[in-house]
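Presented as structure tokens, the chain that follows is alone, the form predicted alone.
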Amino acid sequence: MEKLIITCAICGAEVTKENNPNVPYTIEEIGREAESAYKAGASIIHLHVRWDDGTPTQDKERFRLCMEEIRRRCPDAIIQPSTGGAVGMTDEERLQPVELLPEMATLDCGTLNFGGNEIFVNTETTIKNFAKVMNEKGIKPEIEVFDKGMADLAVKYHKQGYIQAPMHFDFVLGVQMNATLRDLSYISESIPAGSTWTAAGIGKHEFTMAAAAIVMGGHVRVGFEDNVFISKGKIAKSNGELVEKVVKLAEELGREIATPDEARAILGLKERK
């Protein structure tokens, strides 16, 4: 079985200090969690930004100081900026971390329900423009595959030659699809062969479907995007703290981690000069 990719999210678009007072706004604090999930053993930091206050923004300058600032702390990390942005952003604006050229970005493949009257849109025109611009700048997708659908859309999208292979999926189980032993085996059958996946159990599920993607060969997603607690009731401390969880899980799994460089390898990433 190939090494375990550990993506860490680390402070997503709509969780706040209220939830857990160590949710990182600033680029300092966003320097400070990048490197606290890198050095537990994180290769890919999935990154949204924030303004000082916590405000969600897709400001291609704020992406460029926070991506500074973790290139500083975590030279050979995978920076893997965020399209999808926060409910009711343009596609102008989501589409702005892609001009800083980054080796990977998220496509998101569907429209979801985002809790109470929050509808997260994403047209076929939107993903296909969005999959055009990241093809244009050799910047490889990672599917964000919220159901069912959204799998088979990106497939369609695939042989209509807008997303190259090898695939790369993330699997968000615990929000419109349920965080199951059995959703997640149908999903993940359901691409094509060759392709990688990545799981992400969002609040109570994370490291259930973490240990779950560990057996079944997948890779894994934690952070405080999807969940703030280290165990039930106790806040984490940092995302660190969340990846060296699944690094144990790993280890009595009997799963090693992949660096940064073997990440790259497994993801068919391009070469950046």
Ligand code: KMH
Given for the second form:
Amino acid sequence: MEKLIITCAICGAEVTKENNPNVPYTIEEIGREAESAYKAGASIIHLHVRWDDGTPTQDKERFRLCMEEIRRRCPDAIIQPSTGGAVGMTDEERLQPVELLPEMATLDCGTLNFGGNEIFVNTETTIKNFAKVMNEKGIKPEIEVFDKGMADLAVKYHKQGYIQAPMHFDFVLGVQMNATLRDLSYISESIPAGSTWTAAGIGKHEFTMAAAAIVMGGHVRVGFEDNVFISKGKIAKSNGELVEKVVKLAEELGREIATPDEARAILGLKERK
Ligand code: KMH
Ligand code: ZN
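Follow the form predicted alone with the form predicted in complex with the named molecule, if you could.
Expanding to the full complex; the earlier chain stays at the top.
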């Protein structure tokens, strides 16, 4: 089986210091959490940024400063900014970090309920425009999939020329689709051969979905964006602690961890200059 790529979603846009005091807001805190994940074995840092008071932002300059801080501490990590941002942001706001030409960025492939009155809107026009811009800039999309229909839409847009192969999917389980082995098997078998995928189990599902992905040949995402607990009722000290737990699972299950450059090769990213 190919080596395991661990992505760490260190911050997100929704989780707060009230949920876990170690959730990063400042540039220094973002750097600290990225470094903890990287040192533990994460090769990809999925990045949202905040203002110092915790408000989520897609501000390009804030992203630039956070990415510089991450590169200083984790020189070869793959930085993957979010273009999802937070619910209610405009497309223009959300797209700002792609101007910094990261190696990857997220591409959310459908609209979904996001709890309460919140709807995370991704129309066909939005998705195709984001895909086109990323393609023009040579940025590999990580296709964010919250249910099976979104995977189908991504394949349709691929066939229409908007998303290039090999496609890389992130299956987010526990927001809209259930976090079960049946769901993960069904969705991971529904994508084109030659694609890669990672599983992000939300909340209490983080480590069960991680274990499943490890044995199924997928990759794993963990991090405060998805879950703030290291075990039932116990707050994680850092994102690194969550990554360490995945590394231990992978060791037990006989799967080696990919370095960032090995992750680049698996994902078909260009080599670092
Ligand atoms: N915060 C969500 C509204 C992404 O990073 O692309 C969107 C999200 C997905 O987190
Ligand atoms: Zn995100």
